[in-house]
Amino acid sequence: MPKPSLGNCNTRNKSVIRWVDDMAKLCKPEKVHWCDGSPAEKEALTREAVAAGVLIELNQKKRPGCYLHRSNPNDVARVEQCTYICTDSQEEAGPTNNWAPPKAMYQKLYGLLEGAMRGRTLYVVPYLMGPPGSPLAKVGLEITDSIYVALSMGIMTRMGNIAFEHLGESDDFNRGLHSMLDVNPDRRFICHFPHDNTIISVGSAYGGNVLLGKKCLALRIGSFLARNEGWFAEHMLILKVESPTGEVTYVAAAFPSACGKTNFAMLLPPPRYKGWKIQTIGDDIAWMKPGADGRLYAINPEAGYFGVVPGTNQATNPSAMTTISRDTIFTNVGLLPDGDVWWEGKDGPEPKECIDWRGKPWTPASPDKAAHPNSRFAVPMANNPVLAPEVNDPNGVPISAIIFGGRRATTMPLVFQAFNWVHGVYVGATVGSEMTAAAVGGAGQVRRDPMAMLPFCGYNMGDYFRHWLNMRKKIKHLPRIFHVNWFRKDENGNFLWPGFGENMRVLKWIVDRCHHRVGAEEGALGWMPVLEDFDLKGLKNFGPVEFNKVQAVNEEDWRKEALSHEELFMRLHATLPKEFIFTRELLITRL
């Protein structure tokens, strides 16, 4: 067993060194490398990854700094069935999480990890979640035997000595241990120990399961810490809206994966909105805490984007296309003969041939797709041409509106506003969406995904709802809550709303409501936009008739919808807030 060398790391933190030493003794690597986050280290690790076949260098003239990674075909998405919350009691984890007793799970995992890194390098990855100096920032330490993980964490977090500078001599850091083992689905576990601030992931090498700062710390452990410490850790984008007069509004929004979150975070206003500017604070995670002035302040704890690639093009998200033109690790996309990458929905004609995500020859006649439906890009947020400068503000930005939304072909109107905070929490808690390729299971099925947090809440979801309700006592100026649905279809299966950049029209109505500029009609679901206050000018083939269709509330459909809420409520009956029962009864009464 080699004696770990600190290399260029500037920590002498005894708790850190002791823990790394203990994990190295358990895993028995050939070598230990402490990541310092420097450009020279990134270059050296990248060369090493290419030499080992972990990364494929792309055409550096077309895609400077870009590489392709292929994961094992059995390891291409989050695995909710293998994801566990390990608390002393099953009730604390709740009925929507897989639960395991901590002692038994530690024993099982340490048995799998005994000698698991023989012949491999153990990478110590220190990372900071959040801007340096932020009171909400958290330090994590991930030990991994994957060079892909080390490089990806360098993109997705503020990685290296910056984390140790923030930590100092404290032992308050998240302990994350990851080993690929042999990437066997039968020995795949992603386990969270909230009371120990610890994560252990084995048997996977796919991003969402192994980049432990992302869903694992930012949401599952983060939500547990947030409940205990009086803040929110949410699966939300954060964007900045600036009007031509310089008025600035900050908005947070929660959509399930692959439901347009990144597109909305990088929204490009249509020509009609000349002078309006949308900038990105974050595309996936929001940590929010009440400020001294009574407003709710949000930071993006990440430093990069881990987005879904298929369907990304100049029409759907021009800013993302610019962002991923350099310094990007692509996972499970097609490889073109000229060394560029390709995916379904990319600009330009379909290629005559390429190498698919499995590494096999592909042509348009092939039965399978060239890129996996859940193929990804990992890219530094600094590449984003519409990145808001406030992204590095340690105090965060004040949130005026919270938007919930899902992918619904029927029932849900384009936009409405909740009557109040309790009603808004209910609206978020009953979000329904079609399942996506980001989760193992049947894509296309509709399921309840409260606040887009169902796979990510690190404790009992009924208690999570209670936390949301309780926080209204700590926030003097509560954000207004809205619900949107870009995906409603007509009887022929065509989308009713044009979406993409035109979503700016919905966003403008929301901003106007926050600033008391427009009124609204009271409806069964909430406050609905008045036609005269909703900008339809310049929209092709979309006028008052189409607006009424996309906003229509079918009472019979909604009675069924309200009754279907019972399915979730029954699962959470032991901890479900009583306010939800009353809110549902009021909804049924209004219908």
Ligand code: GTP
Contents of the next structure:
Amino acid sequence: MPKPSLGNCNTRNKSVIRWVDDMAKLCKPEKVHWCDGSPAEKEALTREAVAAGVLIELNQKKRPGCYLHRSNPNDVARVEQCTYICTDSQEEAGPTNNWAPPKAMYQKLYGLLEGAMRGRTLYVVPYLMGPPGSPLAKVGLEITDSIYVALSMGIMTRMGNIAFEHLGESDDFNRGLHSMLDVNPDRRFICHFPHDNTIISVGSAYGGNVLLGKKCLALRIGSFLARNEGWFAEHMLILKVESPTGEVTYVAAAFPSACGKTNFAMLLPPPRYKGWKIQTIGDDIAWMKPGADGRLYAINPEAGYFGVVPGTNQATNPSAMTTISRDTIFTNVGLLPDGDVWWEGKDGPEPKECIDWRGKPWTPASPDKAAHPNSRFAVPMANNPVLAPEVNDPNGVPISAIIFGGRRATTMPLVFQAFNWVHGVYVGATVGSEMTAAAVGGAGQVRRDPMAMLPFCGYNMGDYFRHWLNMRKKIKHLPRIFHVNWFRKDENGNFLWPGFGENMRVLKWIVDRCHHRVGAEEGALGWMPVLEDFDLKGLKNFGPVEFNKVQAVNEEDWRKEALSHEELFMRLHATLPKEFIFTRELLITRL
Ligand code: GTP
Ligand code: SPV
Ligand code: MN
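I've shown you the form predicted alone. Could you give me the structure of the form predicted together with the ligand?
Complete assembly follows, chain above in first position.
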């Protein structure tokens, strides 16, 4: 086997060249391709992917620049049971993470990677997370043998030479190595080595498992760095609210996977909110750091959206529909006879026939869905008609409110505000949510998902809570903290709250609270909106009776809820901040 050449190497950074050379020697690809991020390269790689059958060209008149990818049916979502944090001690990873000692894990992975890219092209994907010039931006390098990953990273990040420009001669970059191997669930490992700023992912070719800039770097490694360096890496959308008078408020919100971040970040206010404008900064990840003026500043490290397709339509998310009308890679949706795509919950009548996400003929009589419930779009954020220009501001935007939320059919009211920072951190730490199709296994079960970070916190969850509490000393103007639940249901299983665009009403109350415009009632859970301050005008079939129902705090439900907080705390007892014990006592007393 001859030594694989470095191909069209396009940097002189010695650490980069040495690392790529080492990895190429290990994986033994036939060819090495360094991505430069140019439009010409995107076109050439796309053509190659189509020729190889990795992408299917869609109807270019209806969806210019759009392609369909079908993943292996055994590989359709993140796999939490195969995701590891590799630190010397298990204590550092904590009880909520799978742990393995670094040495043993490197050995096992290098064994699997030995010669794994024979006959394949090794793509070197340099990328920048964050706006160019931002003090919060980070450089990553992903080596992958998947052309789909290379193309998707080109959408999701600022990819190509821009990363080398940012890096210069430094060796401070994330080393990410990905190989599909034979896409076998038995050989699927997503491993993080926070002390080496290294990620190795094998055996998958799907989304959060393999687009290493996203959940692996921006959240798992990111949260580890953030704790050490005094900032936050969070599973949060960031949005901008502009009032008719031009008042601007920035809000960050953490909801678990497939619980409404993309939809909320692109919210179109109902007609009644004439003059109000919501714009998107980010839809999935926020990096936040205290600024010199004592406020908390946030950037979106990503450059694209990897969003849930099913349920997206003109009524729920018109801006997303415009965004994905071009330049989009769809994964695991249905294919229509005219070369357009189909998914459950798209506008218009069901088609008479299509090809389902597995590539099999589908009709409305088929027992299975045409699109996989976790089918996704990958699309550049530049397509978003409501993109906030501040998304490219290296300094980020100052956050006034942090919202936590989950998917709860019962128990949780539509909205309340935490009493103070410590209470707010408690509210975030005890978020519960029904599991969704975004991860393999357990869909529908309620579990504790602290700050929507259960699958993404790269170190001990108790220490993470401690970090959240400590940060209050570094932020002079603390954001107000809120909790929302769009998903409460009635006895017949119908959503009590209309959601989507109507969430503007909840957001308006939150913004009013931030600007001290409305009072609130002290309740057992926190500050509750007073009926007169909460705008219900123009809502169909939703008046004061329904409002009281969606806001109700049921004592019996909350006894169970408080017990389940205790269960989480017992799991984390070794590192749990004592403040939480007192806060829970106060909650029980108020109940
Ligand atoms: P990830 O990309 O997995 O992190 O998900 P996300 O948090 O961005 O969730 P997304 O906005 O894609 O929404 C997921 C699902 O929740 C979709 O099927 C939406 O239609 C649905 N959804 C979003 N907002 C609402 C809402 O206000 N009410 C209801 N009932 N459903 C909603
Ligand atoms: C999530 O699961 O929270 C996602 C999708 O945003 S993935 O990139 O697959 O993690
Ligand atoms: Mn997410």
